[in-house]
Structure formats: C-alpha cells, structure tokens
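Encoded as structure tokens, the following chain is the form predicted alone, with no partner shown.
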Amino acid sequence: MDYTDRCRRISNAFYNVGLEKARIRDLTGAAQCLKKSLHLDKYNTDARNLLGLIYYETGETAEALVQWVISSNLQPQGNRAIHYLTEIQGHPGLLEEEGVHIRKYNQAVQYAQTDNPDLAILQLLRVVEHKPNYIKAHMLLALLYIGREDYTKAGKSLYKVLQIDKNNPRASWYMSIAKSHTSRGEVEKRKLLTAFSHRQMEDDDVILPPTYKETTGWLTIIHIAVGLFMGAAVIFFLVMPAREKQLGETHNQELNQVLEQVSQRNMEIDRLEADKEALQTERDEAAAQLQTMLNENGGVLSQYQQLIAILQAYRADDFQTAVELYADLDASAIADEGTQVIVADIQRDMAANGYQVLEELGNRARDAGNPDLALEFYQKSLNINQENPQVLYDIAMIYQARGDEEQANQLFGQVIVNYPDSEAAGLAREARGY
C-alpha cells in the first residue's frame, strides 16, 4: 500500500468517526475529526461537506460557504455542496440577515471589551432571538451573565449551547461554574430532609378526643353568637389594619418597581437613540458587503472559484489558461490568510512570466484582425506589469489605426518620456513624426 492510499484510508476513518459524533450531536468532536480527515486528504468532499453542515448548524454560515465552494470546485458533478449553495443563493434575504446578525455580534464583542456589558447583553439577546443556534453568541452571553453573577441566566444560555453541541468543552466548563454558585443540589437536599423530618404515627399511639359536654339548644346559639361577635371584632381590630398596611406596602413596592422599570426603559431608549445612527451605518455597510459577496463577477465566492480554477490550470500544466484566469482575479476580495499565501505565490509567478503570455495573445489577436480582443489582452498584460513600453506602443498603434490620434499620441508620449532608451521609444517617435 503506497503513501497516498494509506492517507486516503486514514482520512475516511476520521470521516466515519466524525459522522458518528455528528449523529449524537457532539459537533465539536465531529469538527475536529473532519479537520484531521481533510488534513490527510483535501479531496475528501464528503468530509468537507459535513464540516460545512456543522459550521452552518452552529451559526458559522460564512465558514460553511467557504467549505462548500471549495468542495463544489473539487467535484463539480454529483456533489451535495452544489445543492447547499443553490439553496442559499436562492434566498438572498437569508445571507443579508446573516450579515446583520454578525454585525450585531461583533458590536456586542466591542461593547464587552470596552466595559459596556449591558449594551453587549442587549445586542446578544437580539442575535440569539433571531439566530438561536449561534453558539458563539450564547457563549458570550453566558460569560457576561457570569461576570454579573447572574448564574441562573448563564445556565439557561449554556443549556441551549449543550442542546446544540452536547460535548462542547467550554460550555461544560462554564456550566460547572454556574452550578457551583446556584447550589441547586443543596436546595433539593434540604427540601427532601424537610419532607421526611416528622415522626410517623405508630400503632400504639392513641389520639385523645376533646372533652365532650352536652349542651342545650339555647346555649349552643349563645356560643355561636359570641363566636361570631368575637370573630368580627378580631377581623375589624386586628386583621383589617394589618391587611390594609400590607396592601399599602405592596402597592408602594409595585409602584417603585414600575418607576424603576420606566427609568430603566428611558435609559435604554436614550442609549438606543444614541446608537441608532451607528447601527444604520453598520446596516448599510453590511448590505454593501453582502452585495459584494453575491455579485456574480467580482463577489467573494466568484473570486474563490476563480482562484481554484487557476490552481487546476497549474496542475494541468496549462499556463496560458492560468494567466487568462488570473487577469480577471480580484485578489483583494480574498481575505483568508492561508489562501493569501497561495495568491502571493501566484502573483510572483505572474509578475515574472504571465504578462508575456498575455502580450503574445494580444499580438495574435492583432495579426488576426481583431483589434478589440488585442486591446483587451494588452490591457490585462499591463495590469500585471505596467513597465512594458512595447505593449503601450502596440496599444497606441491600434488607436492610431482607428483614427483616434489624441489617444494614440498620448500613449506615444508616455513611451517617449518614460522609456527614452527603449526600442519602442524610437518607434513611437517615428509614429509621431519626429
């Protein structure tokens, strides 16, 4: 068995373990196994698709999209990742809503870091209300509650996390802290002891009845009347004043609570009004970023697909195709640090060898009588290497042939002034007539 087959078998084993963990909702353990599987075999699309589903289940939609895009490019046919991407792209409002929630979560993190836990909790409650499976938001909310010593609310947030990812180690740790401060076990133990603290009646115990005395009918009526009178007196002189006092105190407490709530609401409204403009700006920025991500030509997803196509062309030793694809790549849209290293290597190779290929393609198009296509290739060559006087001269000649003397003379002038010792400069002088 060679090294490649051995890696593939071990990768499949890790995938199977990750699948079993995912079925019992041990999502953290499943993600770790799937990452090991992909480390051994990056073409294991089943593991990559399942990892994307786990990211999506825990609220990490952007990470899920990255995994599914890579999977769809590695296996363009018969791949479930294509179905997932189609479903998400068919609901553009979903991605916009995800962007808004991510913005709110980031704002909550900023509030927490700047000692504004109340605003952070308010933002996180909004996030988990609309996105109940976002584990990061629940974890940060629980941590803020623990910081405020509100362990009951912290336990509720952590319980929701453990419902989604039952073996999440950090959530289990926070839950142990919350339980140690709520002392629920001690309370239940005391209740149990109190319930069985009285001695049970034994067979030898005798209940002695009260003394019985025969009474006449009139005496009974008198006793009843005296009892009613005494009961009314007790109610009037003892019970009623105490009840009125209790009602007055209860009313005052309720009034104070209402006033405190009104005051808190007013303070909250003032804070919300202060943040309204900032939130509107964040919403506009999120919408712009979402539009950039979804844009068919220059979006983030399309740029990742373009990069994967370039790498496939390199692997097939088709350097010309790689150069043509690279000319349309927007490297600034790729933010992943690991991917940026690959882009930097490609940029260095293109700066050394790629622009000549585009120049040659422009020459072929020009010689074939297609000046528009030639201009497109020349411009792409300049995008890679702007210091090429021959390409500037060739572009100027095309404009001169079209009768656009002003544009042509401008380009001839650039060649003459910026590259006076080049061969293209001499040709440009001849074309200008001096």
The other form holds:
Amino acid sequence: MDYTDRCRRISNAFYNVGLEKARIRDLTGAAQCLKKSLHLDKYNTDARNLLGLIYYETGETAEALVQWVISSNLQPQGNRAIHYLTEIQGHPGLLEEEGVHIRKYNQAVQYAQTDNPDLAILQLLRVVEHKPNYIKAHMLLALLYIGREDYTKAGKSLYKVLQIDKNNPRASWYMSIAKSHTSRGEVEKRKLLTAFSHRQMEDDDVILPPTYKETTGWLTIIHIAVGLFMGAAVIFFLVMPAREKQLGETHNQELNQVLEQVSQRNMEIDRLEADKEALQTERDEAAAQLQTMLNENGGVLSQYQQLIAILQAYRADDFQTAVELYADLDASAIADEGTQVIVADIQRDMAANGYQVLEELGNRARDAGNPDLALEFYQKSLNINQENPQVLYDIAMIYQARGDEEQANQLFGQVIVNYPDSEAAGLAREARGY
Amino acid sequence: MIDFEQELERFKPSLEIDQVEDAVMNMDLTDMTDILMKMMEESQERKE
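Switch from the form predicted alone to the form predicted in complex with the partner chain and give that structure.
Zooming out: every chain and molecule, the one shown earlier first.
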C-alpha cells in the first residue's frame, strides 16, 4: 500500500468520525474531523460537502459556498455540492439577505470591540431574529450579556447555540459561567444528587409512583363524589355564566334587531296612515265638489238645467212655466259670463212681468183652499219684487187664518208703515182693528 | 473566569458573500498527499 492510499484511508476514517459527530449534532467536533480529513486528502468530496453543510447549518453561508465551489471544481460530475449550489442559486434573494445579516454581524463585532456594546447588542438581536442558527452571533451576544452581568439572557442565547451545536466547547464554558451566577446551576446540582442517591434495585422491588395511595371502596366513592361536585361547580361557576352571557348577548342582539324592524314598520304604518288620511280628505273634497255640481236644488248643473228649461218655456211662449222655474233659479251659481248675459235679460223681464204671475198663482191656490201652495207662490213673487204690499197683506192673511197672529200682525204692521197710502194698508188697518 | 476583552478579541468577522470568489481562489488546497509526493520527488532528486 503506497502513501497515497494510506492518506486516503486515514482521510476517510476522519470523515467517518466527522459524520458520526455531525449526526449527534456535535458540529464543532465534526468540523475539526472533516478539516483533518481534507488535510489528508483534498479530493475527499464527501468530507468537503459535509463541512460545507456544517458551515451552512451554523450560519456561515459564505464558508459553505467556498467549500461547495471547491468541491464542484475538484469533482464536476456526480457531486452533491452542485445540487446545493443550484438550490441556493434558485433563490436569488437568499444570498443577498444572507449577505446583509453577515455584514450586520461584522458591524456588531466592530461595535463590540470599540466599546459600543449597546449598539452591538441591538445589531445582534436583529441578526439572530432573522438568522436564528447563526452561532457566532449568538455567542457574541451571550458574551456581551455576560459582560453586562445579564446571565439569564446570556443563558438563553447559549441554550440556542447548544441546541444547534451540542458540544460547542466555548458555548458550554460560557453556559457554565452563566449557570454559576444564576439559580439554574444549583437546581441542576440538586437533580444530579437526587438522581444517583437511590440504592441499587433488586428483583423484588416494585416502583410505586409518589402519588400512589391505597384506597378503600368508601374512599373511592368519596373521590368520585368530590370529582363530580368539583365538575358541577366548574360548570356552574365558570361555564354557565359564560354561556348565559353569550346567550344573553345573542338574545339582546336579536331583540334589538326585531325592535328595529318593528320601529321601521311602525314608521311605515304611520306614513301610510298619513297618506291615507290625506287621500281620504282629497276624496271627500272631490266628492263634495261633485255633489255640489250634481245637487238637484242648489247644484250648478241643476241651475244650468233650470236655465235651459226657462229658455225652453220662453220659446214655447209658456210664460207662467218660465216664471215658476225662475222662482227656483239660483242665478249666483251660474258663473259663465256668456250665460250671465242671458240670465240678466231674464231677471229684467221677471222684475217687470214675472212677479204678477206668481201673485196670481198664489191667489188661485188660496181660492182653491190650498194656503200652503199659495204661501209658496207669494213668497216667490216677493223674491222677484219685494215692494209689493198686496202680496205682503195676502201672506199676513194666511198667517192670521192659521192663528199665527204674531207673524200676521208683523206683516200687517210692515204694510201699514211702509206703504201707508196703498189699498193694502187700508185693509191691513181693518184687519188690525184700527 | 472569563477575561471579557480577551474573549472579545477572539471574535473575527465572518466571510462575506462577495468575498467567496477571492476565498476560493486563495484557498491553499495542499494536502498530505501533495506534501508526501513533493518529499519523495526531492528525495529522488537528491539520490540522482
């Protein structure tokens, strides 16, 4: 066996040791073995690739790249390092980000070595936040905490280091110092003492858990009862109030929604009621107007019909009918200007000739023994011409015949006073007994 | 006990990403095999 083969075998042995150490996360020990392996045989690709992996795992990305690049150059074919490099190149932002964190670490080292520990700690905290496997950053952070006698925080950083690299000698040393300044060390010592204080176990020994106790049947029942009671109490005091509160809130929410809906409906109903009342009023007004138009006695339409009947009576030379119809005409209801001219002509004719006809009709009715009809005709005659003492006298006579002396005397007095020289005034005086 | 200043001096800046190329170029890859081969060559030359 020549020297080359021997070197290669020894190199391979160191690689195997390094691999075993890496598997149990003794990364520092593994790295040392792998470096020795590579000193013996630089072509040991597995050793170089594993060393790169260890660098990468401890946050030394640039060192890892160096090893993988050399490895891929020494063995361009069938080399796992090419896969690693391809993976990293597949994430372009990754290298840039790693570079930023490494620069921050280097800056922190500079701060720490130039009496700026506060700035260094701030910088390192940012670095480990984004790069939690960066062992060197954790180590420097721990050292700075130890320098400030903040051993608890130092211990936390060192704990992370030892999780990544279990046998890191410097981290273990820092950790022992940190523990010696905190209660953690005492606790671990006590655990160690109690752990090895028992006598050697024999075959007949039975391990009883410290919580084990002999229980009787009654004790079991009591335990169950206490458990049930405590369970019920928990439900009553913890679960039920929360549940009731939740149900109450849900109920209130639903109630508020319903009340809001009811309120909206009420508002809608009020609005519709108001609309209904307004429409009802409008309808009543329209109905009243229509009724006024259609009213037989005083309605506008009926007055126009009455006027047409009068004109027809004129055309038929039936003056008596025209006079009777005119007596019932309400001329004020006729608003049309053209028609008002016709009405005015009729009014003039009636004022000159119409009232006598009605008086005559009244006389006939009176003579025929129909005083009511006579009274009606007399009244219509007066409506056309109020200055007619004979008609007033005739009306008074009808009232006197009916026994209405007061009304009769009033009319007699009216004739005597207003028309003293008339024939009717003489008759009235006789009727009053003057 | 820790000598804080001495410990601090042990921390060196990490290799940065943009220094990888220089590091590869300047890496001394001489291994034990190279040294032995060189020693054997020198020994051979002396014999001659």
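Residue numbers count along the first chain shown, from 1. Because the structure is a prediction, the values reported are computed rather than measured. The term rigid core refers to the maximal set of C-alpha atoms that superpose within 1.5 Å between the two forms.
Asker: Would you say residue 270 moves its Cα by 2 Å or more between these two forms, aligning on the core?
Answerer: Yes; that C-alpha moves by at least 2 Å between these two forms.
Asker: Taking the rigid core as the reference frame, is the Cα of residue 385 displaced by 2 Å or more between these two forms?
Answerer: Yes, because once the rigid core is superposed, the C-alpha of residue 385 moves 2 Å or more between these two forms.
Asker: Relative to the superposed rigid core, does the CA atom of residue 423 travel 2 Å or more between these two forms?
Answerer: Residue 423: C-alpha displaced by 2 Å or more between these two forms.
Asker: Quote the shift of the Cα of residue 374 between these two forms to one decimal place in Å, the two forms being superposed on the rigid core.
Answerer: Comparing the two forms, residue 374 shifts 154.2 Å at C-alpha.
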